[in-house]
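Only one chain comes next, encoded as structure tokens, the form predicted on its own.
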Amino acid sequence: MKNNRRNFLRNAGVFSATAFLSSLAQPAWSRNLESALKNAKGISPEDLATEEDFWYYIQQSFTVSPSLINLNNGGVSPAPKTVQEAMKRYYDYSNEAPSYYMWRILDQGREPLRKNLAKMAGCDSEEIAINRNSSEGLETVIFGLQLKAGDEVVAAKQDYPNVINAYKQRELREGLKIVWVNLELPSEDENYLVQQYVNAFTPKTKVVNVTHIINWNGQILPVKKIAQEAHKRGIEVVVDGAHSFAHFDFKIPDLDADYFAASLHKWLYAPIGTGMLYVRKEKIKGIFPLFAMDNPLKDDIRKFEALGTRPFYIEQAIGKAIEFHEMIGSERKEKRLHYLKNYWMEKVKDIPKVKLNTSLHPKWGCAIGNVGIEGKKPGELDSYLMDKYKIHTVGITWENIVGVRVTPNVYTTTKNLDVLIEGITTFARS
């Protein structure tokens, strides 16, 4: 590795960035980042991984603020500068004559962007519907499952409050019936996390709700064990799949879930509010959709894209999210994001006070990370690191989960974590 890095300016290879960066006059930031990718060509992604010198560049792709180091964008991540000049430049070409560049010429394109989605997510085109974030895809679902009262749904009390509150409120209206699974986290014992899961069926479950992330602590669920346990029994899969898609490498289909939900907005850097919902195909028949259309239970996905006068300028500019995404490549992104989160908790895991809550192991977790400071409270932590250190993270105090959430991104730098490094330290001790 100490030679890969020596020699990384210098190694040259034959991956062109020419197609993505074709549309741009070509600054300064854009020629390096070409240069970069050419020379990564014979680096492994786990080598890359700690190439410093590579990820600068891809940290010049971003408007990264100077004066904040943000370590929350597990919340909602940046768009890279490509994403955000196409978002704008649809945005005035939309405004020259709304009605018709935006539903003559700029809608024309979803198709093309759906199948570009489809073959990212391995899966139909049939299959997935475009909208504005995970939550709209998952209530869309959980609101149009034919469900009748005394039914039950299995969910987890990590799950995510607005999943947890459509679920409630179909509970409330309909006479449906939660039962909810207590998770004890970070787990790396699979049978534990199955089982409780699968300890919750019964007779007359009809639903069961997985998230693929924890979003309070990071922690990977495994998703495709449980579904098949379910499938055994009739049983619907629900994925919330907010945090995973584009975070670390899979394939939906592969989940063997009928039901998929992301926003586009986290992982795979596409403008703030835009979304992604699969449904199994066999499936959409039989979903109602959230907004009403001429024959609800007719077999096509759009049907689930029926929100009325939507902004075309941000939903289109996701089509040069996915082209960036490609650029770094999979497997380099998920090997990057894994080792900046162990980056800076195995720097802090050995100081007295302070509890990890999120796994080491990448099978586990991946760039989302959990900390607590034993008698202390999240957001005495989160305050100190903003006050003293202008790093931005959030405090958690979900059900059994408490500690400050610390979610560093592609554009993140090591020194970036060591200034982390030193207020958790220091906060630690004081």
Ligand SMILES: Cc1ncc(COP(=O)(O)O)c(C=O)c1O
Second form
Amino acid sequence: MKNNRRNFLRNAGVFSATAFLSSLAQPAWSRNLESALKNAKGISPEDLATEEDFWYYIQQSFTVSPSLINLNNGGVSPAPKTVQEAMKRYYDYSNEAPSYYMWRILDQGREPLRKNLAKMAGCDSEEIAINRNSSEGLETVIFGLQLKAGDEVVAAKQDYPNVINAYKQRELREGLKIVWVNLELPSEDENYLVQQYVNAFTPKTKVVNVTHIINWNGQILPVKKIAQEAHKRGIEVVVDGAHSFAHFDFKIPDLDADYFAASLHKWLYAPIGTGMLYVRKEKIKGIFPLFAMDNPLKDDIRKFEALGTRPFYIEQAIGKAIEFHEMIGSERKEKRLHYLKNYWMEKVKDIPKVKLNTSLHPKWGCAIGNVGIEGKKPGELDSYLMDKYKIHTVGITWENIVGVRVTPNVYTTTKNLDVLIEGITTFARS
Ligand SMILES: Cc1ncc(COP(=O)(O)O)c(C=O)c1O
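Can you now output the form predicted together with this ligand? The one shown was the form predicted on its own.
Entire complex below, previous chain first.
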């Protein structure tokens, strides 16, 4: 901790409520947070990333377990209190008279929500469908693409299993051909990464699947460069943005993707079971929806939402997660997440037998880090951290990526990470 600590509670309580906080009869944590936010104005995102006191007040917005250090936020993130409360409130409304509250009240919130998501994503609201997760978004596209036997799809062995399985199912049933790229990661070599995909393209390639952040080790891929090469050859681009949306600062159109799917329960901190699919406007009519609709080839993004009765109370609470995200700010969040990852990785990188499987450079990684210990299986370190330190991580053995994945979040403190550093150090030396 620095000596010149800033006082984030200066003038606590004298400010008018922000949009985010106005819906609460303000408890102490929320008053303190409001004050900390006000006092953080004018501090650069880089500097704020290192201010533990400020992030302590962010932590108070969550219901963090006191008995466990959760460093598997890559799996799924917890929702802040405001999101949890909204979801429970909407659930209670729904049960007072379900068909009335769900169809006539909560469902009416979908169009404003679509607009808010589109604003965050930097695209037209007519390009955003709201769904349950990335798997649903990606499989909607994968099964909806009009492909025929012999057409080729380029995908990476390091893509997500649900995505791989969806393409494999089409390969099995319809005779598509998947051409695999096998990435050596981590990599900071843009040319190498782009070239792996380009080398796999043939005149028969119709689609390339690119994972924006590889979940196994947090590698960020140069999606735009790959997409530009694909488009030059008339190849469509499907981007798996499960981990990237609301994690670091970008707009979907920057990627030049035709299709992009995200899980909102990961980095947006929306309720578990929320997702989003972006389809470039001119591509909507060419994709068959997964759940059939009248006129399935119509030019309306809502055709991807024909799911029937579902928990609207979950969907509507996404709005509170957007407010929370905007309250922190994309750039501040990105800088803090990257700072936390590098904080622990820098401190273990020179320990004998420790191998970092993630880049420390902000262009190639953000919150997610993966560490391997020579001669040990990932499961051994994962169990050791849980048994001795009550730290929750995840052991990864997938293709050529072998290590323990560690994913802090905005509520993680450097004190938490000091415990992790001690755990990795004692394990590596044992
Ligand atoms: C890269 C990637 N794609 C897709 C998914 C699927 O996300 P969900 O389980 O939310 O559908 C995940 C989940 O971890 C992922 O990491």
